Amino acid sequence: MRLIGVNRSPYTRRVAIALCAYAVPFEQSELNGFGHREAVRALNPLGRIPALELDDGEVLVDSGAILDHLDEVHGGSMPLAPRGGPERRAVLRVAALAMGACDKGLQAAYHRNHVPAERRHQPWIEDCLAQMGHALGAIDALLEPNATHLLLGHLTHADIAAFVAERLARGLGIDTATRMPRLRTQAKRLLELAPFATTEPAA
């Protein structure tokens, strides 16, 4: 099994964390959609990471679809997203908030870093970052004091998605320790666990 993508991408990293949490052996090809566009497009016509190449050669794209496959095949009796019911909806809701926050944060970063200064629209950047902050604030409010996990008392995709979103937010200058202190504390705690520590990208 081969994971295509760099762990600086929150979408790739959430897949890498899940693979490690499920103890699934995999190799990783550290390609990105900017510097390795043709190689990535050969696997995903959109040119986006991550992609997951299965042992039989099938290629899965989009982090949500990849995680759904991993839950189905490797989740056993306790998948990272419950099989159904209100518990599944709760996990998927938090994961959607977190990954939506990542979407907005990356839109802001792209606009700030790739749009010429004379065409840059600062209110758009600020609005994207505000949306990111509001989403992470809502997740922070869900965390009980001293809770080890967001939901269900064990690791779920909600924890993983919130973790990668919090890391991205800090990288974009959002003071999560002040604005989302419970989420920041949980992220520090999770970073002590192997699936999170071993997927930490180089500085």
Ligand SMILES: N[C@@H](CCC(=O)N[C@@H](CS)C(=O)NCC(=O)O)C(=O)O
Second form
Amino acid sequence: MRLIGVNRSPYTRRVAIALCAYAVPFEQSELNGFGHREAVRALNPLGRIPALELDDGEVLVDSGAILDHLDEVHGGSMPLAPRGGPERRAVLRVAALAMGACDKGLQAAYHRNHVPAERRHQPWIEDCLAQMGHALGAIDALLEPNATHLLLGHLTHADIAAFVAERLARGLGIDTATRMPRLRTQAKRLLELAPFATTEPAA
Ligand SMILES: N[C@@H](CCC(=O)N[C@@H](CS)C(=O)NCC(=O)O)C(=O)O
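Same protein, different condition: the form predicted on its own was shown, now please give the form predicted in complex with the ligand.
Starting with the chain above, the whole complex follows.
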């Protein structure tokens, strides 16, 4: 199995964390959507990371679809998203909020990085970052002060998605320690666990 993407990407990293949490062996090709356009498009016509190449050559795209497959095949009796019911909905809701926050954060970053300075629209950047902050604030409010996990008392995609989103938010200049202190504390705790520590990108 081969994961295509760099762990600086929150979407790639959530897949890498899940693979490690499920103890699935994998190789990683550190390609990114901008620097390796052709190579990435050859695997994912949309030109985005992550993609996951299975051992039989099938290529899965989009982190949500990839995780759905990993849960189905490797989740056993305790998948990272429960298989149904209100518990599944709760986990997917938090994961959707966190990954939507990443979408907004990246929209801001793309605008900042790809639009020439004279055409840059600062209110748009600020609006995107405000949406990101608002979603992460809502997740922060769900965390019990000393809880290790957001939901269900064990690791789920909610924790993984919140972790990668908090990291991206910090990278974009959001002061998570002040604005989402519980989420920041949880992220520090998770970083002590192997799936999180071993996927940490180099500074
Ligand atoms: N919904 C997708 C988003 C993937 C995504 O936006 N990846 C970024 C890297 S963080 C990318 O490849 N961007 C390049 C582009 O959009 O051209 C997922 O969950 O996998």
